[in-house]
Each structure stands twice: as C-alpha cells, then as structure tokens.
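Encoded as structure tokens, the following chain is the form predicted alone, with no partner shown.
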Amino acid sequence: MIGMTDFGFKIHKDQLLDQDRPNVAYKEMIEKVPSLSLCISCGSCTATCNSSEMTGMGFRKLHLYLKTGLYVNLKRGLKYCQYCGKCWLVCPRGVNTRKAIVEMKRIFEIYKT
C-alpha cells in the first residue's frame, strides 16, 4: 500500500487485568492451599528467590498469574521453580508457598488454555 508507515510497534492483544472477574482456578487453589489468602504481595518471597534472581520469575509474579488467569504465563514461570522452600521461610504471613507451587502445577494441568 502506499503511503504506509512503519511506526516499529505492533498492535496485540488487550492485557487488562479484571479482578472482578470470576477465577474458578484461584477460588479452587484456596480451598487446596488456605493460607495464600493471607498473601499481601509483600514480595518477600521473590527477594529470596534464587530463580527469580536470574529469570526475574517469582512466587509474587506467580501469585498474579494465577489470580489474574494468565495461564500460558503462569506455565512459563512454573517451570523455574527449584522447591528450594526459601520463599515459604521467609514469609511475614506463613504462606505455604511450596505448597502452593505444588497445587498450581496440578491446576495448570486442568485449566490450561
């Protein structure tokens, strides 16, 4: 076409987070794991993280994810998680992170889009 510039962006899909949105994942991930709704996103959790130290992925972005329904993201951060057990020690509000971890992985497997 003439006349068509390259601006050196593209237009993508909308990224806009509804928290009101109803979430069947996250309602079941508390009824698995309840102390993750004590969970203040203090991010703790991540500044302990040897992973999220290198990949910039913690159990805080992970948290989100789930929330939020970005499941593909979600995948992509689940497979960095070393089980270390450092985010659950470091916890202010004893969050069984680990736990956590475990019971996303499962509900990945049911919910993936």
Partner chain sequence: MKRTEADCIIIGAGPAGLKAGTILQSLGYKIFILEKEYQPGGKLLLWNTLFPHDESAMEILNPLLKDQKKNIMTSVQIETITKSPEEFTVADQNQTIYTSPALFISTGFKPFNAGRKEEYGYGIYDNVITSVELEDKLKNNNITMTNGKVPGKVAMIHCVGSRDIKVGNEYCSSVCCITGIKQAMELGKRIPGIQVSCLYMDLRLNGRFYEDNYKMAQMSHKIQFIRGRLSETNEDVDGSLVIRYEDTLAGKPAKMIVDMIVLLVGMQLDKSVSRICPLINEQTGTDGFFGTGKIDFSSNPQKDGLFFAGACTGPKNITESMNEASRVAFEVHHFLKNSLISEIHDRHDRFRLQNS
The other form holds:
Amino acid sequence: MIGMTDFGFKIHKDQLLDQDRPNVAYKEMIEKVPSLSLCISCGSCTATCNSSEMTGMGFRKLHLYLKTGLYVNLKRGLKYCQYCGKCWLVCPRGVNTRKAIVEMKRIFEIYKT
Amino acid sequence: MKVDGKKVFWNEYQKDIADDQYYFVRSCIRQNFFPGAEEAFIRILRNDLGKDLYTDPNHTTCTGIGYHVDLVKLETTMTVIARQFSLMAEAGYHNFVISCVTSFGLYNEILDIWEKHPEIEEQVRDYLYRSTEREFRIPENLVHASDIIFKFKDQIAAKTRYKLVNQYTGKPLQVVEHIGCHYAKIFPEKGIGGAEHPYVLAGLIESLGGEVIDYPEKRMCCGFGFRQYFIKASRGYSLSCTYRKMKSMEPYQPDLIVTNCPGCNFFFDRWQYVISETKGETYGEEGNGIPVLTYEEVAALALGYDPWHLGLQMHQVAVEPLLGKMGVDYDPAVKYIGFSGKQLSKPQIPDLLKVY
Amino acid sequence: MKRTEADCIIIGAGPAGLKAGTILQSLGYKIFILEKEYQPGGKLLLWNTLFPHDESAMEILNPLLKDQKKNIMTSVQIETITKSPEEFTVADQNQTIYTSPALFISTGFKPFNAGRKEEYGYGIYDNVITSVELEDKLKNNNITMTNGKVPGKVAMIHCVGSRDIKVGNEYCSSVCCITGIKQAMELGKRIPGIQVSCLYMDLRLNGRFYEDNYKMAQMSHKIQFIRGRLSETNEDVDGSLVIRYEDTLAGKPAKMIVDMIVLLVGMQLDKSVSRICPLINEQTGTDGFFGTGKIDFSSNPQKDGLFFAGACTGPKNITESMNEASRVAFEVHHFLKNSLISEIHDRHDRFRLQNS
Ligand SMILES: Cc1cc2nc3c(=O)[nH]c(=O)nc-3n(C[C@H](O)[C@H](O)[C@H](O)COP(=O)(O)OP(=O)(O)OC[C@H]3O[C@@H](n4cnc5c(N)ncnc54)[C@H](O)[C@@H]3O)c2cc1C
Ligand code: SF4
Ligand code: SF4
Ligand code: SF4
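May I ask for the structure of the form predicted together with the partner chain now, the form predicted alone having been displayed?
Now the full complex is given, and it begins with the chain already shown.
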C-alpha cells in the first residue's frame, strides 16, 4: 500500500561531500582574499590559535569548511574567533587569515548591523 | 634557557618612538577597571619626565571592542579613527599615543589597509567629511603608551625610590610579563622585541631590578578573548584560558604580573578571584593571589607614588604582599579613604582569596 | 704575486666539486679546486652516515680525494673573480691569481639559520638543536642534552626554513624529510627505548629507497609520524620543552612534552661567490639558487665558460649533486674542446694571413 511509512527504518541521505554543488561563498572568498587558495592545511594557525585550545576551532578548519561547503560548521566556528592575529603570524603560506575571517563573517552575516 | 638568545630578537625589533609632544588617547574600559593607571601615566610623563602630553576630552572610543565582537563594522571603525586623527591635528600634535593595546592594533591595521588600498582611505575621508565636516591627517608617529615608558625606562629607573627586589631576601622579584595580543601579533615589526619574545615590558622590569619568568603558556591569550568573554555562553572559555595560564606560571612562584593591555590586566586580576571560588586555588603565598599591575602602576610604585593614590585598592588581588616585598612605605589604614577624605565602601572579604 | 693557469677552476670542494674534478682530471685537463675551509669534502665532513643506505660519509669522501690532493687548495678566501673574453681570473687573500677559460661553481649550500624562526626557540631554549648539530652529536657518539643526560623523547621538526614565505624560502629543501628519518632511526638504534616523533606537513620521500627507509622507521624503530607543523616551543620549569601543533589528521590542536627538538633545517644558497662577482650573481634564479632549472640547458650560460653544479643549483642529495657534477663536467670538456678547436682555427687563419 502506497503511503505506508512505518517500516521501522527509512531511506537515508548520504554522508558524501558533494563536490558538484556550486560553492558560491568559496568563489567569492577566493576573489576577495586570493591568498586563501595557498593554504596547504598545515595547521599552524590552529595550533597557535588562542581560542582553539578550548573551543577546538581553528582557521585551518574554517577554510576547510568553507571549501567543502560545510557552512553550518563554518558559522559555528567563526563565532569563536577573537581576532588576535596569531594565525596570521605563523602561516607559512602567507594566507591573510585576518582578512579572510572578516570577509567570511560578512558573507555569512555574522555582523549584527 | 639562554637569555642572551632573546637579546638578538630584541635588537632586531626596534622602532621609532617620538621624544615629546604627545597626543594621548585613553582606553574606554581602563578608567573604570583601574582608574589610577592612566592618571599615573600622565603624571609620570608630565612631572617626572617633563614631557608635553595632551589629553583630549573630545575623543571617543575607537570601537575596538565592538569591532572585535562583530557589532561595529570596519567602515564605521575606520571613520571613528579618522575622527580621532582629525582631533589630533586640530590640537596641533603629530605624535599619537594610545593607551589601549587593542586600539593600538586596530589603528595599525587600519593604517595598513589605507596604505595598501588608498581608495579605502579616500572613501573614509568622504565618510568623515559627510558626517562631521572634518578632515584628517595621518600621525607622524603612532605608538602604544607602554612604548613610551619603555623608551624612558632608564630615566625612570634612575629616579626610583623602590626596586623590584625582595627586601627580605635581596633577590630580584620574579615577574610575569604579559603582552596584549594586539600589541605585536598582527604587526610584529610594530612591537618592541617583536611578537614571539616581546621586550617592551621585560625591558622595564629589568631596569627596575626584577627578573622575568618565561613559562610554557606565556604566549597564549590572557583569557579575555573578546567574544569568549562577552558572549556569556562562551565565558567559561575565557576563564579556562586564564586558569591554564595561572597553572602554568604557578611553579615559578611569581611575585607579580605586569601587563600592557587593559583587558589582560582586568582578567588576570578578576579571574584569580573566580578561580579561587570555583577551584579553591590561589597562587600567591598563604592564600594571597599574584598581584597584577599595569606598566605605569609598576613604574609609579617604583618612583614612590602612594599606592592608594594610584588606585591599587581597586585591584581584586590585594597588592599588600608586593608592597611588603618592595618595602614600599604606605599606610594600610587609609586604603579605603578616598581623595576627598570620605570612607569608600569596603569590599566583601571572600573565603579564600585574601583581601586586606 | 703568484700566477697559475689551468683549464678549469672549480670553486668548492664538496661532493659535487670533487666529482667534477675527478672526471676532468681523468680527461687530461689541468684543474684547481679552491676550497675556503681548511679541509676538502664539503658537508661530507659533517655528516655521520648517509641515507638511503647508511654508508659512512668518510668512505664516500676518501675515493673522491684520491689522486686529487695536489689539485686542491684549501683555506682559500676568494676576493675577486673577473672575466676577460678569454678567461676567468680568480684572486685569493694571498694575492695568488688563478686563470682558466672555464669556471666551475660548486659552492653548495648553507643550512638555514634556525634562529630566524623565532617561535621555535632556537638559541633561546636549551635542547632545541638543528639537524646539523645532531649529525655532529651522532658523529661524536655523544647524544646528550645540556644537563648531560640522554634524551628519552625527541621531536623532529620538518620544513624549518623551507616552504615558508615568512622567512622568504618558498621552496622545498628536498632532503630534510629523509634526513629526519635517517636521524630518527639512528637515535632509535643508539638509545634503547627512545621515543621519536616526526612532525611533518607533507612527507616528501621522492628518492630511490626512501620509502624503504620510511617503512623501516615505522616498523623497526616505531618512529611516530604526525601530520602537523610546529607553531611554538616553550620551556617548562624542569627544562623540558612544550611544543604546540595541530594534529591535522585528527583535526585537533595538540601539545607534546619532549626532552629535545631537532629542527630539520633547509638549504640556502652559499652567496660567497655571487656577492663578489656580478656575472655570477646574475645567474641567480627566482628561488635563490643558481641557474634556471629548465630542462633545456641551452639557455644556461655555458657558452661563457661559467658552469654550476651540486646543491648550489637547488636542493639535492649527494647522488644528485654528484650526478649533476658529472654531467656538467662533460659540458666543460665539450666547451674546452671547442675553444681549443677554435683557437687552432684562429691560429691557422693568422698564420695564413701572415704568409699571404
Ligand atoms: C643535515 C643534513 C644531512 C644530510 N644527509 C645526507 C645524506 O645522508 N645523504 C645524502 O645524499 N645527502 C645528505 N644531505 C645533502 C648533502 O649534504 C648535499 O647533497 C651535498 O652536501 C651537496 O654537495 P655540494 O658539493 O653541492 O655542496 P657542499 O657539500 O655544500 O659543498 C660545497 C663546498 O663549497 C665550499 N665553498 C662554498 N663557497 C666557497 C667559496 N666562496 N670559496 C671556496 N669554497 C667555497 C664549501 O666550503 C663546501 O666545502 C644532507 C643535508 C643536510 C642539511
Ligand atoms: S597556517 Fe596557513 S597554510 Fe597552514 S593551515 Fe593555516 S592558513 Fe593554511
Ligand atoms: S585571529 Fe581568530 S582564528 Fe586566528 S588565531 Fe586568533 S582567534 Fe584564532
Ligand atoms: S624535504 Fe620534507 S622537510 Fe624538507 S622542505 Fe621538503 S617537505 Fe619539508
């Protein structure tokens, strides 16, 4: 009978990252902060981050979330940044992390105004 | 540890600090937390060093705190800062001195943005003109107030009445120096000694006879963390960060913590009380905390200023153990008597952390 | 003033220069190898055993020196290098003049000055050493810390001064990953129970048998490989080192307490010849090493009689350095032969002209 729903199990959504879904935010970010494309995920930014120790947040992951379209995680992480600038200090690739965070906050409307 | 190794960096990171004629912008929070600190800076500069320092009643906050918690947009911040520059020019000064470390970082960042993007500077000129009909000029010299104390540290040291030396043992006091993140982490070349091994406070402490402690969590945030504190749900992160730092410095038995940033000062001081209540731990001798002072307060104490005139009774962690070690001549009876001679209200005495 | 003529002057008696010397001499050319140190051998004098086959550096060096001792001038401080259309003239500190139509540069590399990575604490904290220093400790079989004890826990830090825009070296130094593995295994062999961790960004094991070394390090010596880059070193009260990095595979910031850290320093061009000779300096590529690195060698400056080989044309291991030196030695041979032929032609023409 069509419409029967209670089998006790269901069809799940897969857990794959969908690389084919357009990532508008990433495109926009790369234009605004070109150095972002140089990130090699070394993690120096996160290791030195003042806020990572307690919150687990770090710039490497923010970038990764942006790149992979995991926007919910990105927004959560962005809130913990305290703009201390340590990540910028250590990045071996010269990624302008500070600008990237400001711009990401703009795109995801974390600014209140 | 090879202390000489650090000197190499200290020599590498030097910067121009104007000699005289300063336009001083205050911190928006410091006067509430430690009301005597900025006053001490002004008095040291004017009376002890004979400098011309202008304080302007018309300047405002730099919006730094609003900016760092995403309440104020960068454009707004830039326009506010442009207005401060315009006030400086109006007062006839070229040398800008900033009391707050976060402000200092923000001013430098904005100057950097303008240098790289002149079109943004033009736009801000327009914003400022349209909103206030003002025009501005970029300062010739822009430094943090602790830079100035550093510059004249030897002159100050030559006039001191007390040293950072334990009078009971004759040994140098063990001092933790903590530099606000925004002092040099964004622009290492703008900080004396750079960002990794800053010298701005270490130099002062050495000149006053103290010894600087290098502990593992030294380069971490004081705990303030802007959003971490301002958003109540995250406030535990702020406290935990300070807790880690206190645990890390504890084995070195510090006699004093000196900072150059309003936030750091506040959080090292006030969180020691909260930690004592939540964890039952204190870090000084016999239930005392580790006193936390600003660079001007330390300099002023050494110069012989009266601790209660400096407002040291407004610190959460009692400074009496430090005053004792330094041999400062003070009257415990007048601690809570204000300038007007009226009795100030006394703080409640917590169970654990000693307050006198 | 002493004046000596040769077919080719080789500057630098490391593995590359010595290899080229051996070949050119066997082809019958008169050569001189000028070395600034008091002993020939370059880095072979400093290393203990060599990857990938654990060969002794001395055993590689000795055959290279055989039959060549008379060609090698040591303790030569080159003061000027000039060129006329026919020949190069090299003058040293004793005003000895060497001339030759071909000049072969094999001045090798200088290890990166680890003190420039301030946050790593080299030169500040005891027991932060470089791979060059560890090699010396291995050679003297004296792997101790400053307190005389043997380390129980060591971290090898990859990419120090390589792949780092902050220090201006954006290239990969190509041998430090495998050097780290070589040294980690050597520590494992000599100190029972030692725990060694390699902190890398990418493991670049691109040479023959390197992967075997990697597997051996994992299997036989239980070396830990952690994907993460050191962000800061601090010293604890007991002298141990607290390092901070992110374990990027676990996705978590991390810390580790170790007794010693070894910084796997990268390579930089030894600028001693380019500094004194604009003609050589012109040949510095965009990455800071000599030459263009192009597959097409015809654009290289060989026609002028100037040749480069070894680590001075970019990071290389010893095999690659000697291979390049052999290939370039044959180019020198070609050049000398051609100039000889054209000289005979010239002489012949002159002779005919005189007689007609
Ligand atoms: C820590 C470490 C360990 C290594 N271990 C290995 C290993 O196990 N196996 C391996 O294959 N490779 C190893 N390498 C790489 C190896 O050292 C190089 O491949 C090799 O030294 C390059 O040889 P070269 O002759 O080009 O230069 P060098 O060995 O650097 O020799 C250059 C010579 O030129 C001389 N010179 C420089 N300037 C002047 C001047 N102006 N006048 C006169 N003389 C001058 C120098 O004094 C030196 O003697 C290691 C590298 C490092 C950093
Ligand atoms: S430090 Fe730079 S390169 Fe490394 S992960 Fe962070 S942003 Fe990317
Ligand atoms: S600026 Fe933000 S992300 Fe970067 S280190 Fe500071 S808190 Fe972390
Ligand atoms: S060889 Fe390895 S350690 Fe050396 S620069 Fe390249 S990636 Fe880094």
